[in-house]
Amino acid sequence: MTIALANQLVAAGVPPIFLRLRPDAGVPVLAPEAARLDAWFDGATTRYHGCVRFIVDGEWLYGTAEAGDEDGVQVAAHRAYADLFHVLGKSASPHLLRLWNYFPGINADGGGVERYRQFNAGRQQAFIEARRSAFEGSPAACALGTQTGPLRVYFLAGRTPPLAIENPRQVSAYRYPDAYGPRSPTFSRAALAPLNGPRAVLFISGTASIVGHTNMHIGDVRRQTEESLANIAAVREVAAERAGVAFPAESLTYTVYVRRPADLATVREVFEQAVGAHTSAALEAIYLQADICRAELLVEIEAHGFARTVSPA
């Protein structure tokens, strides 16, 4: 997202928090070369609690929780989320809408347990302790592996709770079997949140080549990209039924995470065929290098979009 587009969203009354490029996130930009960083609220005051820094504008709350993992990523995740929930508990905007999680070595062995699985355990425990929904109704989210840095959790919250959206092609992440770790991932496939007036924003979580709970098309980045887009289409269809208005693929704003830079051309070709090479979706898409939460997965796609809508069902 360019600064110009971010400013257009702000002018329309949408919070400038839909950050897709974060200078400290540790996810290098693959394309486009001219991609620019978005900005936080102009003139807003940054506040602090524990490992969280955050900004409130009266309607929205955006923040970052940053925790070193010297004692393990499970401890870091628990600390980051515990501080995050403390901030939300004191705020007039307490409802989580979207989360972005970044930390290094996501697929690495963390002493007998994969670091992503350790992260899931710490995150879910913090949700439970804060009496937040760790299962049905959890917020949209993604978790990506970075090259460097601590655990960073970026979050967006609002005054009104979102409507969680699940994908009929997939087992809900919070219902994954024990084979994927002692604690299931805590997120919904998407979240539909009301904006001022008869409008809504749809946040689609990081979406990969998974059907049911099984990785599909191992080693084939083209097929994985196609499957990821099929999953996004299924989520968009459910969201349209719940919101009473369509969220066309070409109207969304996308971030595409690619594990191997050499796969960029293939991923981009498949993506642009799906959304239209000359649409704003293709022209504004940003491609980042990151590790995906499962070692066999080569690409993950997230998106968000706005629509004038009736109240969600």
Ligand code: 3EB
Contents of the next structure:
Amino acid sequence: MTIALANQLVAAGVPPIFLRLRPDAGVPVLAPEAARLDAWFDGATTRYHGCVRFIVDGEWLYGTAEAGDEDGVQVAAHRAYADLFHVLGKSASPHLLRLWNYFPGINADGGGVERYRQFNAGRQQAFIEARRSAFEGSPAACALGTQTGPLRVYFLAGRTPPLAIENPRQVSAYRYPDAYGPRSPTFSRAALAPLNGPRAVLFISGTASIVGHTNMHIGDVRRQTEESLANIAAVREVAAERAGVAFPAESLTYTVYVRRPADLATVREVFEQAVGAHTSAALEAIYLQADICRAELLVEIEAHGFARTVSPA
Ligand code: 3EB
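Starting from the form predicted on its own, produce the coordinates for the form predicted together with this ligand.
Full assembly next; the chain just shown is listed first.
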């Protein structure tokens, strides 16, 4: 996929990972091909509730919530999450694994409070009202800034609760101090879910250059990329302990968000050196232009992958 096409897709609100569920295999298959998502959502099985459209296959539920932010992004986030929790509450696949959040002006001022922080307030409130854990056990997620469009929240849920994984190098995001906003972000660093097989799927949340709760290497995109990859390595290691099987860097599928298009070559060089330039991880990674949720951050990397497990995750 070209970067220009990827940019158009994000601007259009299409998520950078396209899930295609195969009821026969019972496992989600992930690929970076936009056409697959379109084909998937074309099916007659699409259902609607409020601002959510979703499909189910007996195992997985995949949906999209869209909310305009005429009344501010806090209200939009609350509406999107309230509606998606309503859908999940009536579903046999109620357990969120992974969310992708996209909305414009993520670092812009929303009337005294940064819009990302307003988003966090609406999101956390909806989790609490739905009696979902807004802290330990939150789903994996990312939150990126688009150029235009409504808030779009894409979500994948399953029949069994995933195992939430944290990063020992980082303060859990749901425990960030309130210097980063009155309501903390609601996500875990990764979610690990068992599949038939026995197999497991690992979703690593958007991962940036944060150690503890502090932004590292301000202005230095090379070192920010290295720090993000060090954080992913730490999450992979915890996931490996929990699953009883390794998740090597080159076995994962990555989406790399770059704030400034001019940084692409540097980010790519660091990333490819880390995973191996000739690996499928390097060849299949997609790079997208997006604003990162803290103004100082220049790059964010997310990943997912599968492993054959010895013992159930
Ligand atoms: C961070 O670690 C960087 O608000 O859902 C990464 C992943 C980030 C998810 C979210 C935010 C989110 O805090 C930003």
